[in-house]
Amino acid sequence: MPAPYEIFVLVKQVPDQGSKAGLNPDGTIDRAKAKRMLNPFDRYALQAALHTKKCYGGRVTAISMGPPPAVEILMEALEHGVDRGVLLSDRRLAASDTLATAYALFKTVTWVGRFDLIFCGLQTTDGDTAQVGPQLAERLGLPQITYCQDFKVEDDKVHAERIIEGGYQKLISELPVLITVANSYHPLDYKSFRGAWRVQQLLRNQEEQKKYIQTVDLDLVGADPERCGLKGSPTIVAATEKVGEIGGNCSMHEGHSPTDLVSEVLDASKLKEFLTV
């Protein structure tokens, strides 16, 4: 029987997709004005981590990087069954691109300690790059399985299915390994009553909360501030522009032959004059 696994899952707080966040003058998202939520892609990674704990034994540590309010998603992770959380929060991290983010997370992960599996969401809704997970694996010198839709652990090896065009690959990797979990994996289970009760108790007792969620900064994890934030981000936002509000008018065409319907749609869209038969 293998020893209980140390399981890390990376989660991120992102602007709620239904809110109007706006942009700062430098092209970054104005997060202060946006409602906040757990990155939807990270919900699958969280489920994978909890599934590993339930089936194979171990402890799950949720790690996040963000401003102080990001502790909310670590609380949410605790409600789902995570054992502890670590938040890397430092003003010098503001506007980090994927390179700077992966570096800061690398320093945080190595500071937290030994791990067997690291789960990441496929990407984030605010950046949409799908680069941080693979960059973190490269810095840690780990094998990585991206776009993973299913897996099992046997004899300290991960047997995984990785999505590719037209099907999937079957891969086997030794531990430790980093896995980015596709959104075709199992959806996140409901919060447990025990987890929700525990979080309510922690909200009433700040000292007890520190036993489960630890906030660290760049100095504590040994990260070089020059490699974080804007200073450590070679990505440059050349320009941003507002693309307009979502909405518009809609008209329905029905009850006629396909030929008549096509003619009606072309007339309504004023395209008919540009087409020839």
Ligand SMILES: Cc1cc2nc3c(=O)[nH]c(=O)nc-3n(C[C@H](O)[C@H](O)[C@H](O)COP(=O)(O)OP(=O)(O)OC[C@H]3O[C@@H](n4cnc5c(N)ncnc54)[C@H](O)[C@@H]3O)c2cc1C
Second form
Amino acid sequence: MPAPYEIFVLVKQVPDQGSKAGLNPDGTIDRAKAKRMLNPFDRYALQAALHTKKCYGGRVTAISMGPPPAVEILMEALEHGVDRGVLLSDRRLAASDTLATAYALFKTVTWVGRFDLIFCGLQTTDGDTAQVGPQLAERLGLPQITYCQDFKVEDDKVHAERIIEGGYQKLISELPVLITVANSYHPLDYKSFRGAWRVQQLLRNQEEQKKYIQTVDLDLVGADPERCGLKGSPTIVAATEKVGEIGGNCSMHEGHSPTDLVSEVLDASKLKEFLTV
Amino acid sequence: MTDEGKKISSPKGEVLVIAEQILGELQPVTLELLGAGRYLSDKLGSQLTCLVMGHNLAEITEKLVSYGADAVYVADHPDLTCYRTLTYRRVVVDLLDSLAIPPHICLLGSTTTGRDLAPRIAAHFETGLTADCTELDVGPYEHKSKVDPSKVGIYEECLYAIRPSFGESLKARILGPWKNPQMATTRPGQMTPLKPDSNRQAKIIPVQVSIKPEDNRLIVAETLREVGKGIKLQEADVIVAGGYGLGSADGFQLMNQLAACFPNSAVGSSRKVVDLGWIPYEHQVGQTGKTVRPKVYIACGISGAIQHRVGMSKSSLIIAINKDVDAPIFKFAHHGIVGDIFQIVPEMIRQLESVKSDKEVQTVVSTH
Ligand SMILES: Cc1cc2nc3c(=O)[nH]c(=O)nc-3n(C[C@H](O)[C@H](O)[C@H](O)COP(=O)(O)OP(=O)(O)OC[C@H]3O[C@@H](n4cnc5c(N)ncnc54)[C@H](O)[C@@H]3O)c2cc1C
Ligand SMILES: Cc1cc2nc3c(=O)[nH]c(=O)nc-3n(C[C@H](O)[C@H](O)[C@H](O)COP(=O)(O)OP(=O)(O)OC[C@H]3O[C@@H](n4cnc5c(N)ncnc54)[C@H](O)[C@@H]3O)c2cc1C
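Alternative state: the form predicted in complex with this ligand, after the form predicted on its own:
All chains and molecules follow, beginning with the one already shown.
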């Protein structure tokens, strides 16, 4: 029998870029108005965490740092079968860069307790740095497997396949380990019946909800506020400049016969001009 | 008395580039970084240094010198033959600890290696790191916000790290002049290498390698890698790219036929079909393949994943053929055809061929 593992998965709530709500004219995002969603890359991390539990036994804890609405994505994680959620929420975290974020998450993770595997998404769709996972691993003094596309656990060791330019690396790591899961890993399964049912119950009962989702602040996890937020961040976003649209400009051609579709596109795109260049 | 107007300049640290080799092959991004680093260090009036880690590095070291490094730190050790997070991290941390003053700037490639290593170094030294930059410069910066009074001041030699964000729709300028090294990773294919010059001289500095037992918690069992040589994807005017929607390796015959309609054309692909062995790696476009900027990019049966997009989104004209109206590629193509490749592409070839033969007839007529 394999040992039951303590499995952590880190999830972030991001603005939904598919919706135009909250999109400022200068291309930045008004986070108060924007629709919110679970970072799409974290769905693969969730799948990896749940898969690990299914194969080897254990418990999955989803951890997030963000403003109070981020509880929504922890609920979503519960629906998929995660056992419990922890939300680190504190105004003093505002404007944290990746270093400050990794520090705050490090404090939260160690506060939650012992773990064997930590799964992160590859990157987010807002900050998009792919830095938080490795920075957290550094703080925790852990080995890490980034760009992980597949893995199995054997004799308390992780055997993983990692994407590199032009191929793969096969890695073997001792536990505990931090893994960032590539979006070419298996997509997230549908919500589990039990999980969805549980969340329905929790939505009706605040007291019951607290048993499954705990909200913590910097004081509780013992984080130094000076190392968080703007103060704890060595970088700032000094300026942004709009350079393009997030989609919406594609002229679509559909619904006609292939002959008509093609002649329509050849005319509209002036593709024929390239025959003679 | 406030700190406003206080000019802050730090002692002149070097500009350090961390080189990248895979199985003994120096990666092109390192030469690009040396080009960018040379520009930055000349502007700062400081040294351009380069750290290379691996085994049997004589040839690579020579190359680093000819591409502009003033000094090369060489960490040559059998345990460093292939990249591993913890062993490489150890060497970099030890090197930086041994320097009298920290580098002013430290640059790595925004590759699967650089993005694995750089955040560990930045976290260890608690310094700022900007991800995936497309432009770098140095210049003054005045920080006025008093949220943290200790940060207020004019910083004379601040690294401007510029990166695309929000799905490439924004360019963000990230600064972190408060602590050195100011770190950044840069996207391959963005910076320009210097012309190699074998007359360049540099100091070669061997680096002590002291790996600790805990660094061996992570080992590499195998590296499987195809090296892309041959076709000149980056120079093509027209790229016809095929993805998983082609159904099998045979589908690429259709891609070849469509490409053959255009002069100076080439066939590209997504990573998925390279992984499946349908086409060699040298055709792959994207984050772990090539970055291309042709006049025309025709994507057939490619969903448009972010890692594909970063390699081709600067193409002047993008035409996508996909049977799924919700495919992400339709969010950034210029023209989208919703349909089956095997109906659309043959028809496209037929219509292009007929235009071509019409033109040929015309030219024949007019030369008479
Ligand atoms: C336009 C823009 C550019 C930026 N550029 C930089 C930069 O170059 N350098 C820099 O240091 N900061 C940068 N930031 C700040 C950065 O976005 C934030 O620090 C953010 O809190 C975390 O970074 P990320 O979103 O890039 O996460 P990533 O590092 O991309 O996230 C990887 C994974 O880490 C985990 N994770 C990340 N954040 C959380 C969280 N809050 N809760 C739980 N898990 C989490 C998730 O599993 C996620 O999938 C930038 C912000 C903006 C808006
Ligand atoms: C670290 C990392 C690096 C990566 N690097 C790269 C990279 O460099 N380049 C790259 O491309 N990918 C890269 N990827 C992989 C990337 O995430 C996607 O998995 C990959 O691009 C998908 O390839 P695809 O579009 O061919 O396949 P899919 O995503 O499976 O898309 C196939 C598409 O074909 C359409 N289709 C199917 N049949 C037909 C038909 N008969 N007619 C018309 N349309 C049809 C489908 O609707 C679908 O949209 C990387 C991933 C990671 C994690």
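The shown structure was predicted, so the numbers you read here are calculated from the model rather than taken from an experiment. Positions refer to the first chain, counted from 1. Rigid core (definition): largest C-alpha set, two forms, superposition within 1.5 Å.
**Q** Quick one: how many Å does the C-alpha of G255 shift between the two forms once the rigid core is superposed?
**A** With the rigid core fitted, the alpha carbon of G255 is displaced 17.9 Å between the two forms.
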